[in-house]
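Quick heads-up: it's one chain on its own, the form predicted alone, in structure tokens.
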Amino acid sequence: SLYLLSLLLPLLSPAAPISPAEPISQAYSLALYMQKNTSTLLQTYLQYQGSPFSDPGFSAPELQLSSLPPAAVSFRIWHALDDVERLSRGQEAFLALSQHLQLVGDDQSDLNPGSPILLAQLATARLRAQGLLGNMAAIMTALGLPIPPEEDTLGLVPFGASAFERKCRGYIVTREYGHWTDRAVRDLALLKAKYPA
């Protein structure tokens, strides 16, 4: 039958192994495109939150979320990562970011319902994080590496969080989205040089 034939065809005609160069190039292009918009997202976010977030020069690098891996890493450790570690950490980060951006979007729909520009930018950032996640999975498949299972990175979200706590959470997420995008560009540039087209 036709159904059986469609199952057998992949066995009868072994496809050429997929070169990692193409998915790496696609991921790199997307990461570069994302990088152009990360500072705009952060500035737009801060502008809508009111003081102290909207105050000129606001920065709180000490604020972190335990559910979101920080992008900062020493150069020595970063340079020593192998392909599996580099891609796995990127995957873990962008999975967490896509889930956190959904939460921040929901928070902002409640806190700033009259801010379509911010809500649209958060939704777009989430889609791009998911896109980069898909690209990284394609690279791992092409390299014959196992793709880590998708996990619920948010865990239990305290629904009684105050407006200030939710604004802080959103600040950390939009800031780390920028930092992780910068790191992804560097990671993918390294892989691009290692696996040329």
Given for the second form:
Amino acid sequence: SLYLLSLLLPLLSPAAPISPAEPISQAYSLALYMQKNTSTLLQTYLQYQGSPFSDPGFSAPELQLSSLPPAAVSFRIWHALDDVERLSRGQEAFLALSQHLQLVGDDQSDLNPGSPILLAQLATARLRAQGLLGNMAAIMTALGLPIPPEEDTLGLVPFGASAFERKCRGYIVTREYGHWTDRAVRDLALLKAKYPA
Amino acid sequence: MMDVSLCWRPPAWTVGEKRMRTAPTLRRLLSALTLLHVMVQVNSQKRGALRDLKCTTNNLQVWDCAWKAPLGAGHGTVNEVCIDDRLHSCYPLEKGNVKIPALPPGDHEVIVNYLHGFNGSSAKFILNEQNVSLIPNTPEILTLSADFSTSTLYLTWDDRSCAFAHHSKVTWEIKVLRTPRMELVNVVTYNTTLHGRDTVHYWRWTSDLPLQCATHYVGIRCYLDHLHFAGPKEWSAWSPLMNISWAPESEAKAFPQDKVVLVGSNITFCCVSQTKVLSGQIGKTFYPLIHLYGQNVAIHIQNISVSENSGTNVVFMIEDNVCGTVVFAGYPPDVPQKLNCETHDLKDIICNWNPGRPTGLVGPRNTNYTLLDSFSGKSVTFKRFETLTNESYQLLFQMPPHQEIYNLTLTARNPLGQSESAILVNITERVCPHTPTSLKVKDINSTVVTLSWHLPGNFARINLVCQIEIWKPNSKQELNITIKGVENSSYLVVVDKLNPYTTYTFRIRCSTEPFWKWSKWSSGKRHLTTEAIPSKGPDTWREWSSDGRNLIIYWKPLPISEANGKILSYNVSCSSHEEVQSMSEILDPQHRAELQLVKDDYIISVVAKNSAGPSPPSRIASMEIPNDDLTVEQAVGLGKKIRLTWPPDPNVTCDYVIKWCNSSRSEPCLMDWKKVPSNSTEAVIESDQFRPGVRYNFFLYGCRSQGYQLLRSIIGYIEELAPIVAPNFTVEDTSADSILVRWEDIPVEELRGFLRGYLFYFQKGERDTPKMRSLETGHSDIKVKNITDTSQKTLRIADLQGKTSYRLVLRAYTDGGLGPEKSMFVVTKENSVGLIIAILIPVAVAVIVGVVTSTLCYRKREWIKETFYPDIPNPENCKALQFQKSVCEGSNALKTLEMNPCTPNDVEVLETRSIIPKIEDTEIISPVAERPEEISEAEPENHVVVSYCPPIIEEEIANPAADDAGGASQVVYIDVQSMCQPQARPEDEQDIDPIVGAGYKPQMRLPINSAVEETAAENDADSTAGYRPQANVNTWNLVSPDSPRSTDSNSEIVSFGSPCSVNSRQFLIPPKDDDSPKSNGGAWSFTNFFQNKPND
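Having seen the form predicted alone, the form predicted in complex with the partner chain:
Then the entire complex follows, led off by the chain already shown.
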């Protein structure tokens, strides 16, 4: 079977890279679609966490997770990023996000087991993050860039967290999911302009 | 964005379980506070009294006495202490105190010998046990640990310090202190009994303030209550304090974390922080901060309310961060309600219950339930994360084999507590079987089937009671059967007494004995039973054809209950005494057969056949026994039924047959028949085919051994109705005073009932007279004859008046009501004698009058001439301006209505003198006067010939008049003489009529008494503005010419309807000043009329 695999591999990864425009366009469409739902996810999430999370206008930007790279970046740095950095940072973030969304889903099935809407939205967001991850990998393949290996971003962190920590964690994850989606839309728009169809 | 990060590491705390190193000063202070000495009364001896002598013991074995040396003597000077007992034992004195073995009760003299200083002197005192204090050794804490998650302190120590005192009671006192001010948080006492062994004691205490919030210290002392010790007992010294503290992290944290509390409880939260805490809130509500030590703060909430699913958030805002925790406030589980356990199959027990009040806790904190059977010791657990709302909880408990009685206890647990409910069941009495499935039906024969079904479960030890529901068309039957339960779930029963060839629907449900619950009904199973031979032969009748040569056999299809299957054919055979003559097979849909018979005495038999076989034959004799005395009777039904009765006839041996048919049908006629037993004397015939108002013939046959005899013939109606036609009648003969009328019968179909008579009405009257309509109103002039003899066909009406028109009306009636009427007008003949007299007398009178008048006129001819025909006529004698009765009489409606064509007539005016003023009037006032040249041309003429047209047809006149008022070439001029002419010869109606009808119509017929007509005339005047007499001829007809108003010349109305013009009275009564009535084309209106009225 090894022999067979070695025969198949060249077929699966053709030497001539396909045009990156199509995967970029697909990823861009997905990111735009995700962008429409991120605020809903955040609002739904907060609504189920009780006051003060559910209070109107709740915001705690000072809360951050060390395991999740923040989306905020200065414009100068962001603009100076090359394609590899841009894509790999996005990939890293969405990989972390998809893992964290899984964690948040588990947390919420403890805290809010009777809230299928919230659980479904978290699951959907995770699937979309994974989808965008796949699209970004396709872009990198098309551009002939190496795909970074998947890492366990969560590590040993989460299990003993208190309910309050879980709530905060979920808040940060859903918030950063929105920020990263916004950033991905801009990243991909930039790439789209760079690699027109 | 601030890049301050929180570290989300799990709490990596360790219990600081190190013994406290108390400062020496503190220790001294504590000793001073707690160490109590009882002063022993010392009997001071001769030289040098002992000061502050104290004796204590901590083990009852050794007494430890100490005192202060007498003034001037040091301890070093004492070398021994001797007790004055039997042994006179002496103990060296050590360091100012002396340990003496415990002495027996009673006073003992103790001698203290001084070696130096006092010259060998000694001091004495009396020592008694009562003067020795029992002070146990200071206890020692073995361990102090904490469960921070529950804020609980765990303390262990042993009773080594008091181990000597077997069976004595020890009271331990434990104190808890808390930083920062070492305030005493809690003091508890704890009693134990000593058992001589070195026992370790445990004590647990839960702090209201989370242990992380402050350092907690614990100390312990004891009090030994020794029964056999007579001296005073005192508390031991406090043990060294031990503490529990939380190693704070760099990040602020709030405590307690994820705590589950009872709704309504009081709880304190704290935030352990290195930086300043700004506020604390629970949910939305802010609480005052209680400062602990450092930057640590706490908030206290009383009577916490139930949390939402994700808990109540407690949040402390720190300068650049937040710290928070979640508390879950809920209820302990309610007692499970309506616990009910039953089984479907004796394999599993299913228990249902209602959780009762919601706990408010979900997820890992949700209630879990454990169902335990105490007999078998088996248990099952129910755990769900989310709470079911309004839903019954259910647990499945697998039954151990052969166990019938269960003591089931359901325990509900959550972090706040537990509750339980129990039920003792004999499970064989709590069986609600599953729905039976796989219901199958199998034929055994046409009336017996077997039913088999599957009922899952092991019912081998009990009986099942099953209910079989058997539906057939229009009926339902339920069958209860008891069957022994089996292990393999298959059941079979036999159901009998079914009908052949019938579609049944079976369904089944089961319960157990003793009854608990029915299972659900199985789905229905349709089944058609097999065919059996028909149970009876068909109901048969026979009719001879009209020529008497053929016999027609009729039979009715068998009802489904007797056919027992699908009838395929019928066998018809006839037999005489010796042999079977013929046999024919008739296929099913046909239910008659025609046989050609040589003789008239046969027995006909009919057999119906289905697939199972032939029916028993039904036989009928062909012979018809004549009956001479047969009368036709009448009968009327009730509703849809008709009842026929007859006297009992002993000759009738087999049965009676009533056959019937519509009487209007031709022979042989048969609609249906009915057989009744020979002993009955009446029959009620009912058929859907019966219609009201239709005559039916009923024939009653009696069956004798040889054949059938027609016994009665009856005509009848189900319901009688009124005739739908009137009888046709004619006048046979008319005389001056009588009429002979003859009428015809009404056909049976139109009579619709038994004819009960005629009503004949007659009345004076002519055709088209409207008031001749109603007969029913009982006018006195209507005469009615009721002819009840229905055979009567003529009627002579006498005592009539001659030459009079009569209206004759004839109607027939039945019990159903009166038929329509037919009427006729007949004029009786003239009475000839009377006529002759009536002619002769007037002629004679006329002759006489004529003679007399002629004579008189001759004699007075001069006077007459002067009076009536003067040379110069006096205009005042003309009555043209008056409506005289004579003039107006003779109005003939019919004539007025005639629409004669316009025939221009010429009127010749012979005497201009009297006419000229009239013409002037015309010229001035008439609308025609707009064209004066025409008039002026006519003026010089001596005789004016004016052609005029009687304006009968409104449109012909009105339109030209409206279009061009002055353009009417046919001017209407009034000849006064011609007006007066009718007045002069009133009797000559024939002459007047044409004038009235065809020529100028005098206005005597105007609708002067009708206000409506006034307005109509007004409209006419507006629209036409021309001369429009007879504008509304119809209404003129109705105006009575002798209306009193019509003669009143002063009346407005009359003046409006002046004899000469409808529109303008000015025509007749002209104003003298000629400028006011200026004619402006067709502008005449009522306004003009009223304005001009004062001129009259």
